[in-house]
Amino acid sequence: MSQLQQRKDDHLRICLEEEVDSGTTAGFAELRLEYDALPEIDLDDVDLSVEFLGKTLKAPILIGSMTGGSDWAGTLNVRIARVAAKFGLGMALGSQRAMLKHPDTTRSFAVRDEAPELPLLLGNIGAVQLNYGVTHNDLNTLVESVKADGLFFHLNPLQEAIQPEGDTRFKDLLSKMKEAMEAMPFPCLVKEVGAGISERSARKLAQLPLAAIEASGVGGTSWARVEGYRAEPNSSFATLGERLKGFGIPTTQAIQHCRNAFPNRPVIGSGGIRTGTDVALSIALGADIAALARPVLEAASQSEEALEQFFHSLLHELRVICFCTGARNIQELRNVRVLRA
């Protein structure tokens, strides 16, 4: 197994076995949606479906970027894709850089071969890799070889700075991202990985021809902390991972920053989203859909059936919230008032 493939398995193991939360609230606990005791709709009237990037999702859910690049990761990706297809949800892949170094790992990302009815599949590459030799042809290969519908460029300077083998050459990246996105024949998106998009970052990213942006705020898994676990005990990397585990922009703020900077383009809320209530609040704060990852990983690591049960529960909760706020659909949910708890 290569160092890159081993890193993928290390990430999975740490996320499943260690305490990797940021230790900082995403902001949802301080908020609530305005309850309507007279909603004037039936529960059966609620329609959770949305249009996103030209695709119809049965609920406003994207399974967030997680993994790929090893046999274990491939098994989990197939399991997740099958459930996503069954529920009509979108799915984003973990970083596909391993495919460029080790083409045989492509099978761990090619989930459409096992779940052809998956309505939306998004590829993923670290934006910083544009400064390390990744070409436009490489980007096309990543998307075409897994039959994806678009590509995420993820931004993760904090993670890379704490990762012992991290790639930290972020200079002049905005112009290179713009050039790459303009050359691509498919939708391009940007996301953080759990430290959030600030107001300043959102304004810079709004200059790009992005199809959508994902907030990826603080409040869920801390990749600074994950990399700290991977580092040698008592090393500076391990210390930084713990000290900076909650560094960044909380999810509720990151969603609003993205919406303000992208008034007419889709926003994905993510970062510590665990429940249907979190999804609903994300949408009421300005997101079009919400992404969640670690709860999906935890259920998928048990079984496909456990993951199905997770989504049954989450989507039922979201439907009840829509009913009890008088929202017939996701568009109406966006107009529900958010109150301080």
Ligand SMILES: Cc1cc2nc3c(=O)[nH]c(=O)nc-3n(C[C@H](O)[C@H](O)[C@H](O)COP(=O)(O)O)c2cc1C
The other form holds:
Amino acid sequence: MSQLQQRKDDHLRICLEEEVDSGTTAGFAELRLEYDALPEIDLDDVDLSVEFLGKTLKAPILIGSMTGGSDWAGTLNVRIARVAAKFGLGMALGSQRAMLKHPDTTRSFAVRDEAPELPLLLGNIGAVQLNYGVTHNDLNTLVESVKADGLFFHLNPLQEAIQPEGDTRFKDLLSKMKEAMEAMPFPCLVKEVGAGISERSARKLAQLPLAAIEASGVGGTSWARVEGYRAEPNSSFATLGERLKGFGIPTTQAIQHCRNAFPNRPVIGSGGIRTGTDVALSIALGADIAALARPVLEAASQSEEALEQFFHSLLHELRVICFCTGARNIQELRNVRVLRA
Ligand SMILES: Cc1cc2nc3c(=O)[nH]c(=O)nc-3n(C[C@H](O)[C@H](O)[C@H](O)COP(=O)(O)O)c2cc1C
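Form predicted together with the ligand, following the form predicted alone:
Entire complex below, previous chain first.
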């Protein structure tokens, strides 16, 4: 097994076995949606479907970028893809960097054949890899070889800085991302990995020809903390992971920063989204759809049925919230008032 494959399996194991939460709030607990005792709609009228990147999703949900690159990851990806297809949700793949070094790992990402009805599949690569030799041709290969509909570039300076082998040369990345995105024939997206997009970052990113941006704020899985667990016990990396686990922009703020900088482009809310209420609050704060990562991994690692059950209850909750706020659809949910709890 290569170093990259080993790292991927370490990440999966740590996320399933250790306490990897950021330990700080995403901000949802401090907010609530205005309840409407006279919604003047039928529960059955509620329509959760949305258009996103030209595709129809049956609910405003993306399964966040997570995995691929090892046999275990491949098994999880197939389970996730099948459930996403069944529920009409989007799916993002984990970093496909392994594919460039070890093309035989492509099969662990290529889920389309297992789930032909999947409405939206997005690829993923670290933006910093543009400073480490990844070419435009490579980016095309990542998307084409798995028949993806677009590509996420993830930004993760905090995560990279907490790895002894981290890729920390982030200089001049904005212009390289611009060049790459202008050359790509498919939609390009940007995301963080759980430390969030600030107003300043969002304004810089708004200069790019991005199809959408994912906030991925603090409040859920902390990648500083995950890398801390991978480090030598008692090393300064281990200490740093624990100290900086909550460093970044809380999700509720990151969503609003992205919406302000991207007034006319889709925003994905993510980072610590755990319930239908969190999804609804994200949308009322300005997101178009919401992405969930670790809860999906936890359910998928049990079974396909467990993941179906997870989405069944999440969407049930979201539907009830729409009903009880008088929102007939996701567009109307965006206009529901958000109050301090
Ligand atoms: C097991 C696991 C692997 C992940 N791998 C990636 C990745 O390869 N690329 C990426 O952009 N984000 C990756 N993420 C980050 C998530 O997409 C997400 O931004 C972050 O975990 C916060 O969401 P959560 O609190 O719902 O987990 C991963 C998350 C998990 C849980």
